[in-house]
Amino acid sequence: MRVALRNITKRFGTTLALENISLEVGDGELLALVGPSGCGKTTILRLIAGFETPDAGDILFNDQSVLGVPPERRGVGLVFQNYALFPHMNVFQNVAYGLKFVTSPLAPPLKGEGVGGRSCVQELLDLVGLKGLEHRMPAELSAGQQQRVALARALAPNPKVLLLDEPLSALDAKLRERLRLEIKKIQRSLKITTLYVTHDQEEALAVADRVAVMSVAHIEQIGPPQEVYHAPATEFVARFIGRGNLVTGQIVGRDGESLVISVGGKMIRARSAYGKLRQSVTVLVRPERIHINQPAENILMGTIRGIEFAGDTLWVHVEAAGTTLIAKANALDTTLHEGDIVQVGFATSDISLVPSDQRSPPTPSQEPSQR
């Protein structure tokens, strides 16, 4: 099932929730919507599900408008952020509910609560770690267990479109990591077209075929996770996705295939075919691309101002070239201390020049993946 939003605008009173939003999710694709709270991610899901109606624009399933089609006839499975379980039904009954009947003309016939249906429900309960809790009532479950019931219930009818609104937000870190891999595996095996809303950028990058990064009411960039991370289209994306070193510089020349950029009076080189002399640019270098006290094409001298211990990683804050750069180092490195004078180095190919914050027109990478 292909899902497309065409020039969608939505207001709630005087609040603009979405402005001229267009995106497409390919058949069997998993697209993650990621952005800060209040940017419009959940509104997009509610529009697709049919719980809200756009003020302008159209919503298409396989090139057919679904405006006016009620939610129960859209063939959509939805996991709400607040679970929305039936309080009078036990775990098994909640999951099995969707198997009893189908009203959507967009979904295939389903089994009832016979042998096949019961087997399907039990398999889903085992998958999400609820084996043995079939007869518990929702009020007897933890928040994490309730969220897992909601996920299993949404998957039970084998929907053609799956909408996940922060599906793992109530779970502990270990379980989130395990379930996001299971969600991805299930989604790919069943080839369900999926929109996955999350504020967790790591989660979005891990599960998605493509990522749509949203600011308030707008989409800043759509692309594969690697592209969004390594080649952000705007400064907003560069700051929101991952930890990054963003510094302002000025192009002062060219050296072969590289631009020469002045940053805090120090010269660095960035591999780029674009850029004009004396143009101000924003330079992005990811922390994992910065090496301390090692040979490199670009080297800056600096002073360590702080070290964060994060288990297997050290985040080293180095004051250099009039700014503070964050480098990712091995936690076993015992040679680094606050106050040390060090050299930070990175390759010309490890630098990205980030456009000023303006919304760019769609690029080829914004096309849905075909699998």
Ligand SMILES: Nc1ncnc2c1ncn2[C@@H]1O[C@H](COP(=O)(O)OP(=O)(O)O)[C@@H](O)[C@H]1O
The other form holds:
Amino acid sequence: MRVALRNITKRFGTTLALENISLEVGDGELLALVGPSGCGKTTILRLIAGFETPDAGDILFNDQSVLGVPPERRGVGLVFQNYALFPHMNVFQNVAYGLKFVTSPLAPPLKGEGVGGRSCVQELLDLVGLKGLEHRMPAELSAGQQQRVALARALAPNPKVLLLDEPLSALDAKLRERLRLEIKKIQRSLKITTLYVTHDQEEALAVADRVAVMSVAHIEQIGPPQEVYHAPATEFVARFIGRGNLVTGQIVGRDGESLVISVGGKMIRARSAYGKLRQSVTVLVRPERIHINQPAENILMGTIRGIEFAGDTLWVHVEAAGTTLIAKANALDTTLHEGDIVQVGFATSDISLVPSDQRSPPTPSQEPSQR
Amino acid sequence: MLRRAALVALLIGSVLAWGTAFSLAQAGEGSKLVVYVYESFVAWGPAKFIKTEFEKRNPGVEVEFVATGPSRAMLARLINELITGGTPADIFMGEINDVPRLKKFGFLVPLSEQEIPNLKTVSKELLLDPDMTLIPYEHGFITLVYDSDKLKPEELPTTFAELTKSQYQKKLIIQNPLTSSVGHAFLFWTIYNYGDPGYLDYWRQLLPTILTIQPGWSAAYKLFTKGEAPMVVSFSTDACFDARYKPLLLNNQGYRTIFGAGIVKSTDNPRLSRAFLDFLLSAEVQEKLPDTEVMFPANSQAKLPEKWQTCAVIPPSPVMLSLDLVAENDDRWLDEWARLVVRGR
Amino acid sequence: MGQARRPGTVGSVRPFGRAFTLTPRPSPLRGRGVGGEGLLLLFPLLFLVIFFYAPLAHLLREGLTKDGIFSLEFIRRILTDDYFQHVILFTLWQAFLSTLASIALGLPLAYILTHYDFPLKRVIRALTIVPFVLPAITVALGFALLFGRNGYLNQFLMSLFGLSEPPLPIMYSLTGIVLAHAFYNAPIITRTVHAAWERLDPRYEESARALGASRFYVFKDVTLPMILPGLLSGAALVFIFCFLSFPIVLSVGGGRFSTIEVEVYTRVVTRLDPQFLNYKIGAALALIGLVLSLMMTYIYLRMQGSLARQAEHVRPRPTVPLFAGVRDFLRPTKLLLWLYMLFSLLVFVGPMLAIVADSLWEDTPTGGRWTLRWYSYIFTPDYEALLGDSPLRAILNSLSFGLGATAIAVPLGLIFAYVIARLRWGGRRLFDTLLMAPLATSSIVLAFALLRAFNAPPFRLVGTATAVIIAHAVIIFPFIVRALVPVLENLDMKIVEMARSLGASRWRALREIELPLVATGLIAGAVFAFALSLGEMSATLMLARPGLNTMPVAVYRFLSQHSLGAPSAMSVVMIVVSALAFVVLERLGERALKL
Ligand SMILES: Nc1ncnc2c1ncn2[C@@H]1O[C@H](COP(=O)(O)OP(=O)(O)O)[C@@H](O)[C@H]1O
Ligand SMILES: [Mg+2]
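Rather than the form predicted on its own that you just supplied, could I have the structure of the form predicted in complex with the named molecule?
Complete assembly follows, chain above in first position.
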């Protein structure tokens, strides 16, 4: 099932929750919707599920508009952040609930293998790793178990689309990491079209086929995780996704394939086809691309202002070119100390340019003049 | 904020409440005459006249009518007070059928003509209590009353027997003998005519005629005037109030109902109480009763209003069960009646 | 003739200053023992024992003694008599049917209040309590005018279909009793369910719909079980009120039905005998009635306890406009809704409109005409019927007794609710049940018990406003308890602990955290309690002397004389005054609690 949003606008009173949003999720694809709290992610899910109606635009399932279709007939599976497990039903009853309403022989319960509801529920509980807990009440489950029940419940009626609204945000970090892998595995095995909402960019990158990054009421960028990480389309995306060093500079010249950019009075080179002389740009360098005291195409001198220990990694804060850069270093490196003067270096190809201006893409340059 | 709100509520509440209580406490206790009476006596008006006139005649005296229910409810209140901390009541006014009961409770003072001079004006036929504990001050006749717009004279039943005919199905509203003295009198009337236990058979036949049994006269009469049924059990004098509603005498009878007043033994104002009873029987008060209570005065010398010559009907044969018979059987009758009406057997 | 007593959650948060002492403070109310704060209980308990339990026990003892010694003779006599068996079963049966009818009538209204937005919603919500205060006689009259043989409805149907006999025999039947009880009590269901529904996280219902459940199944499988505690809470109150109903059974039932309360009244009032035998039977009957309704209460409390669950903090449920264009107006579900509203208008508003019409109508020899004379009649200052009590005085009395009683009942109910909800001790459900006794006691027996209590030293208060106010407070406080216990029990203690960790004393945490969180319940309970006081008649009449008459007493007074439109006019005055009082009281409450 392909799901598409076409030019969707949604208002709540005076709040503009979504403005002219378009989005497409391919058949069997897992799209992660990531953005800060309050940007409208839940609203998108609720629109797809049918709990809200858009003020403008259309929602299509396999090119068919579903705007007039009530939620119970859209065939979507839904998992809320708080799981909303029916507190008066046990695990089995919760999972079996949706099977009551599967009436069409054309839409048999999950996989079509389950003969009747019971074996299907058992299968699902196996799948989510809750075998033997059928008779527990939701209040008697741990948060992680509740999450699994919620997932099993949503999957039971064999939905065509799975909508997950911050499914893991109530769990601790370790569990989150484990469960997101499991969710991904299950999603792959069922080949179910999935929209996965999260405010955790790391989770989004880890789990998704493609990631859609939202700012308030808008989608900033949609693309595979690598693209979103390495080539953010906007400054917003660059800041939101991953840890990164964003510094502003000015294009002062072009040197063959590279642009020459002045950052805090120091010149650095970045590989880019575009760029106009004297244009102000934002430069993104990921911490893992910064090397300390090693030869590189771009070298800046700086002072170590702080070192964070993170197990296998050291996060080194270096003051250079009038700003603070974060570099990732090997934890085994014992040569670095606070106050040391060091060289920070990075390759021309490891620098991305992000237009400082919010939503306009980098303008193709007229022939930039030599310095 | 919360505290202030609660405080304000408390303040308003208590100021209003104490204000009310205070204005009551102002009246002095000693010269107060407290009269327990059924509520209609106050509602219909004579109480106001009596209070004003009696207070005028006895300066410094205050008359307080406590009328918080029908006759028997007032009696029950009085008794409950007497068996706990005592009662403020000096005078009790109620129905004569309760006299034997009242005597057994033994809290009313026997009276005589010496003490109440006006007693000699009372028609002898009303003086049913030899000890004079409850002195009659008014009387009337329970009859049926019909709506002359709904029933033509030739359609009317003339006997109790005719009343049970199918043409009168659901045409009659009565009062519950368990809660209303009018309904009580109607029950006695059927017993007078059909005897004990014959009355139960009669009631069995009567039930289809009855549209509804209302808890009190007022509610019954209101439904009657709103056209729910064309006949109601009421008083032979009703036409004096509205000529459209005329009395209907069954078996040429009317069941006599008498109301009397007596003095409570525990009174601290025996002299004033006697004066009150005497005043109650004076022509001045008695002549007010037809217009206010729509009842006949007990004082045979009291003049009736002009129009009563025509509108007030005195049945050719007034009937009444003896008080002793009532005293002996009343509780059983009520019990049997209730079982019949509620269970249909 | 007394009216049956009519049925049946405050603060602003200021940031905690730094001025708290750091000395550790024991928290007795959380633990097992009842320490210093337990003393807080002493005063209200004493109050109840003196003004309620002791007098009641004293009176009911009559039903358990013969010749001064303990005897079950009267109980046995009642339980072996097939008439009384019939009466007891009928009492239970009609209360059961009436509760069902109240749910049927009240539930859709709760749905409308929870899900839709419409003009004057808050006012209308406040007005739903009005039926609750009306004297039985007014309701009986309104029903007769509307549903009687000659009533508007039958007249209309007869002329519509050319019938010669009235087609709807609603009055003077069990149907009439049940409908009239629903008229009185559906508002309780509406209010309690509305409160529970509003707190229900809509995501439960959305999950179910996404799983394929239609609206009907969502309601049946998810919504209903989750609002059940609220529904049960309302239903239990309704059951108790209908169980004790008395003037409605007599007048709307047309005298062919008898309930325990009717029997109690006739035994202790009209059939009072010098040997006090009937009195003893009446006391025994009242005792049986009390035990039966307390048993029902206990069962309900157990059920509710097992259903109670932590309420989560959710964003307010979305509401949609009730009126959203012509096409929406004609949707099948909306049509169903309109149909229901038509029916509920007929049952709720119809009888009141009939009373209004009656108050403006005067019969004349040539038919009749519209008139305002009944209003000028009741407001004639020296009108004789009330003798010292003008209707204005009655209005003032009603409002002051109501406010005074509510002012006592709120702290009383709050303390008890708190103790029940927060203390973990074995007997709490039983204690809770016993606190409901004032609602579950025969009103006439309660009135006599109070008369006896206030007629003996040291509290010789009969005939004073104080007596009436205390009596009303005792009668109405269980409403506050009932409204608060479920809410307090569901309140997450973590919030309170959080406040205390921030340095708030136990008292401040209560006042600034817990109270505001239970505010809706408290206000609803207080308004209902106030309404109960406005409508109370049995005890008022028993304790009153001239000058203390209230609005319902005035209605009765006007009815017991020949001025035909006056009782209706007084009823209308009462409807208007109480409606205004409810709206103002709710607003003030909400303002005070910054809702
Ligand atoms: N039912 C509603 N009524 C009013 N405003 C709402 C409603 N639902 C969402 N909003 C507003 O719409 C915006 C987007 O909300 P939401 O989609 O829940 O954000 P997210 O899930 O990304 O945190 C927020 O400003 C929120 O306050
Ligand atoms: Mg969200």
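Residue numbers count along the first chain shown, from 1. Between two forms, the rigid core is defined as the largest C-alpha subset superposing within 1.5 Å. These figures come from a predicted structure and were not determined experimentally.
Core-superposed comparison between these two forms: the Cα of S215 travels less than 2 Å. Once both forms are fitted on their rigid core, the CA atom of T282 lies less than 2 Å apart between these two forms.
With the core superposed, G129 shows a C-alpha displacement of at least 2 Å between these two forms.
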